[in-house]
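Single chain ahead, by itself, as structure tokens, in the form predicted alone.
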Amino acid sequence: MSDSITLGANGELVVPRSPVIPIIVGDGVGPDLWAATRPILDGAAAKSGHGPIDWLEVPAGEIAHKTTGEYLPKSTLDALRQYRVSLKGPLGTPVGGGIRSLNVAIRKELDLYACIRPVEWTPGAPSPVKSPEKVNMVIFRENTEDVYAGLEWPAGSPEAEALIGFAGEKFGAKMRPGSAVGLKPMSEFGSKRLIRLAMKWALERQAPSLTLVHKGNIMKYTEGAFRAWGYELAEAEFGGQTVTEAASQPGDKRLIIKDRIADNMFMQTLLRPDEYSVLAMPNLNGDYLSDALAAQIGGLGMAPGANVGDGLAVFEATHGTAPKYAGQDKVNPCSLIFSGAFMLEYLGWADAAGLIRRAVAQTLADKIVTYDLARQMGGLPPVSTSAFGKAVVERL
């Protein structure tokens, strides 16, 4: 009998044997991805003694708009809240209307303040770097603040002109008339709760280091504050378990807290990736760096992701809807497959997640790949989305 995931007395997930898990199939290639992914998740759960999962399909995106007139129905948000852990395919950005991004809207409505992107190379996957096996990092990206807060006004608008005038009169800040204007809010509360989650993750998994990635050398009072708040948090709440990079000694078993300027971090991930494990950063930095790291392991089609809050999580494919390939049974389903595996691990079903990752690795080792990987592997004959999914199921 299926049941809802609940929270225990200490805020931990209580997962029934057969949980109800909402699924947003998504737009564009979403149906193709889900058709290939579901048998893999169900098969891994069954083979490891879990489940069955009671999938609850909830509408969002184009499908929801056609049937309800809304891109993100309240009933869908209610289901994501009620059942706590969900999975979703890619959603398109509505043309017109008041929603900038459905993905951002879901994060804001549910206060999913941490975007978590594990980036680890799967043996057999193509890579543009010489040693992709050294890439094994987890990005914690703040999801609610920074320039993604949506506080911007178009050039020449009354709001922009008023802000330009106010800033000039009150603070002597000079901006060209007719400029577009945006605000970059970053709070101690928002920064610390993101960094706290990253530190707990790192400590629970005995990661060697946590790196604060910022542009505080230029944006001293926003991103510089993010860095400072991170060090404050480490000392105040995790003092006995953490140590700064400057104070650490060889063989130190404590979590080493580092910080890197964002542009330098891009170089570090290419030249010295094995020196980094958990990365915590503001919103825009996280958007850039998660895609750059994904390129090192074969592309966004190989990258899982999750948006996590307090007692709520939505796992998702990290790429777009690829509408020109919709219904063609062509695209790589690994992002959704790996996001599903990440979700199972989050539920405490690490054995099922391990089965999936090993099965995908064996499929790639057998040179069974979709077109995006095939073109990086010397022109191998590609297989369809569904054929790739079946091959993974056979190797579970």
Ligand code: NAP
Second form
Amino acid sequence: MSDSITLGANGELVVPRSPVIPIIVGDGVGPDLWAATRPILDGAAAKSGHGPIDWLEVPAGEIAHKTTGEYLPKSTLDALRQYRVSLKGPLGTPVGGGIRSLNVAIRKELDLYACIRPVEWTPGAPSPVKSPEKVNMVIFRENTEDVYAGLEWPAGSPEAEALIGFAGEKFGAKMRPGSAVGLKPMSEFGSKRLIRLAMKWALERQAPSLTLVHKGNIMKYTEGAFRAWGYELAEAEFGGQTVTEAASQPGDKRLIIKDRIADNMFMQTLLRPDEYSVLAMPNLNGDYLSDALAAQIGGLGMAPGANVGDGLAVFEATHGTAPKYAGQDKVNPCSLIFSGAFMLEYLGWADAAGLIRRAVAQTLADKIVTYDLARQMGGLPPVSTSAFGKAVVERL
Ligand code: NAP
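Output the form predicted together with this ligand next; the form predicted alone has already been displayed.
Now the full complex is given, and it begins with the chain already shown.
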């Protein structure tokens, strides 16, 4: 009989043998991706003695709007909260609706403050870099503050004009009249809880280093504070287990805390990727770096992700709805497959996740790939989403 995932006394997940897991299938290519992914997750769970998973399909996006008149029904948010761990396909942003983005709305409603993106190359996948096997990083990106807080006003609006006037009068801050204005709030609370999660993750997995990625040389009181709060947190809460890069000696087994300015970090991830492991960063840096790193492992179609809060997590393909391919059974399902594998690992089913990763690698090694990888592999004949999914199931 299936049951809900609950929280233990120390806030840890208690996962029943057969958990109920909500699934948002998503818009656009979402239904194609889910049809290919579900048998892989079910098959891997069964083969490693877990499950069966009781998938609970909950509506969101276009499908929900057609049936309920709402893009994000309250019953869906309630289910994501109640069952704690969920999987999600891509959701389009309603044009002209009152919602800025459904994905952002879910993150805000559930306070999923960390976007986690593991970036690891799968053998057999094409890559634009010479040594993709050196790429193995996990990005922790702050989800609720910085420029994604949505605090911006159009050029010439009364709000923008009032802010320009206020800042000029009170602080002598000069802004050209008629400018658009945006705010970039970053708090100690928001930064530290993200960095804390990343540090715990790194320590639990015995990662060699954690790098704070910031633009503090220019934005001293926002991005610079993120860096300072990171070092402060490491010393105050993880003092015995961490050491700064400057103080570390060769052979030190403690987690090394480094920091890098964001522009340099883009170069580092291309030239010296094996020197980096867990990365913690504010929102906008994380937004850019996540996709740049995804390119190194074959593109967005290969990149898994999760949005995580305290005791709640929504795993999701990192790309959008790819509307031009909707219903064509064409796109790469690996992003959702790997997000599902990442979710199984989060549930404590690392054996099932490992089976999936090996089966996908074997499928790629057999040169069975969708169009996006095929075009990077000298024009191999591509297979459909469903054929790729079947090939992975056969190799589990
Ligand atoms: P997109 O849906 O991510 O697609 C951009 C391009 O990425 C596609 O045209 C395709 O490239 C490639 N791509 C995406 N998914 C792929 C897959 N599974 N396999 C292979 N290639 C894949 O971005 P968009 O067109 O800018 O956004 C469309 C809608 O999605 C918007 O409404 C946006 O708001 C929303 N969105 C949602 C999420 C989310 O749900 N988390 C994230 C981003 C965007 P080629 O054209 O080169 O084949």
